[in-house]
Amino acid sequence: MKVAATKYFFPPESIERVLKQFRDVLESGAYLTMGKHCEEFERKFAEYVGVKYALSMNNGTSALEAIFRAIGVEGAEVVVPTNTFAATAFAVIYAGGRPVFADIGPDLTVDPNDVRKRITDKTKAVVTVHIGGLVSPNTLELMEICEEKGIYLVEDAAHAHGGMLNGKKAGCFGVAAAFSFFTTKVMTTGEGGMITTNNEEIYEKAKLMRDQAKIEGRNFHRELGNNWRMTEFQAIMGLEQLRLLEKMIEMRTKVARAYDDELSGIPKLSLMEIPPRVRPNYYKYIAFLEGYDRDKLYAEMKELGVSMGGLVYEIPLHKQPVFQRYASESLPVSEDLCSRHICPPIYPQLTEEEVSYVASCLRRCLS
């Protein structure tokens, strides 16, 4: 049996709807960027998340940079979890800020206790990353810390479309959040991103920067802008994926429950616990190895026909060469957990038979 690492979910009826709308756009001669479909996507995404504003972007990295520019991190420090994709820290640097790396907890998200140690009079914001689509209960403590210190909490929600904590969706906990619609994400437009916020000033600043900072749409500029626009084709795909999102999360959760049953009790493997009041979207299913080499396991699984999922993440940022000027000390929890977590394949189309096969292969390798 061959099992892919990931697959996006566009059932046949969705493909037909998307293609029809693509044809309509092309035949209409309408504007191909930031038109009525982008506006509809923004409105419906804001309604889904439960915020006042959503702003479509060309990718998640741009969404983060726009947020950091809008809140004014230039010359300031931003506390960033060391366990995240490099783009989180890149966006801080592109916006003129300095990333300060903090350690993580058992759920792979940033540890509030370590965040407290990193805050100085130069700190402008703290970033929480909803790793694997899990909105950690620690988010609530981070909100309290930021309110107490008078600084911003920013959500990197690139993984977390539809993830929930206490009945609230990712994207409404911080002053603003950035989502990614890259091809591997739970919902995808190939490339693309979205900012969500209840802050009108952040929304208006990001909206201005997104379109080359043109004042009232004219070729007149008071500040630096960029080309961060989303196309109508991406928005059409995004609307269709948003329509399917709850179904996709339900299907992913069913796969996760099957993995829970199949993988429990396997030697050298422990499953990451999901806290009460949390609904992950299961962008990733995460487990931890105990005394077994991960590279060896991934190679053995590949030989058995199973492509394991991408890691989140294998090398913490403070250990990467590009960030050495910002790294000052060891962050032991991340160094441990990043080195030994695994991500079996998970996507809506994964069948019970495939889940059983993946589990049997893991059991075979680890036993």
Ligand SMILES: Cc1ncc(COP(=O)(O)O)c(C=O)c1O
The other form holds:
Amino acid sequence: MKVAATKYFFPPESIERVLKQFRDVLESGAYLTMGKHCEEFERKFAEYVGVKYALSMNNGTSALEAIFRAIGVEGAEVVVPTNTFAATAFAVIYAGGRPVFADIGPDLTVDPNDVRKRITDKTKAVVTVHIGGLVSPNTLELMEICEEKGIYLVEDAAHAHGGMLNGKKAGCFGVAAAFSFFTTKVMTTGEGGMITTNNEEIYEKAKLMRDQAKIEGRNFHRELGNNWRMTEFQAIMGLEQLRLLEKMIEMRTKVARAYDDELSGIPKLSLMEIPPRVRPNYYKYIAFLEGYDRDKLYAEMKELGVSMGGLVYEIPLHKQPVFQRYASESLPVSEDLCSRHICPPIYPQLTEEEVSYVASCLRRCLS
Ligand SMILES: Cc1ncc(COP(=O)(O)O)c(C=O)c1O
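Can you return the structure of this protein in the form predicted in complex with the ligand rather than the form predicted alone?
The complete assembly is shown below, putting the previous chain first.
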């Protein structure tokens, strides 16, 4: 049996609906970017997340940069979890800020106690990254810390479409949040991004920057802008994926429950606990190795036909060459957990047979 690491979910009737709308747009002669489909996608995404504003973007990295520029991190420090994709810290730097790395807790998200230690007079914001689609209960403590210190909490929700804590969706906890719709994400537009916020000023600033800082759509500019626009084709795919999102999360959750059953009791493997009041979107299913080399396991699984899922993340940012000048000390929890977590394949259409096969291969390798 061959099992892929990841698959997007576009059932045949969805493909038909998308193609019909592509055709309608092309035949209409309407603008192919930032038109009525982008507006509808923004409106429905804001409604889904439970915020006032959503702004479609060309990707998640620019969504983050626009947020950091809008809150004004230039010359300031931004506390960033060391366990994230490089884009989180890149965006801080592009916006003129300095990333300060903080360690993580057992759920792989940033540890509020370590965040407290990193806050100085220069700190403008703290970023939380909902790793693997899990909105950690620690988010509430981070909100309190930021409020107490008078700084912003920004959510990197690139993984977390539909992930929930206490019945509230990822994207409504911080002053603003950035989503990614990259091909591997829980919902995808190929490339794409979205900002969500309740803050009108952030929304207006980001909106201006997104379209070359054109004032009232004219070629008149008071500040720097960029081309961060989303096309109508991405928005059409996004609307279709949003329509399917709850179903996709339900199907991913079913796969996760099957893994819970199949993987318990395998030697040298422990499963990540999901805290109460959390609904992950299961972008990733995460487990931890104890006393077995991960590269060896991934190679053995590949031999058996199973492509294991991408890691979140294998090398923390403070250990990456590009960030050496921002890294000052060891962050032991991330160094441990990043080196030994695994992500078995998970996607809506993964069958029970495939889950059983993956589990039997893991059991064989680790026993
Ligand atoms: C945590 C995190 N932040 C930011 C990004 C950047 O998103 P994009 O690839 O859409 O620019 C990603 C996407 O891979 C991500 O996983």
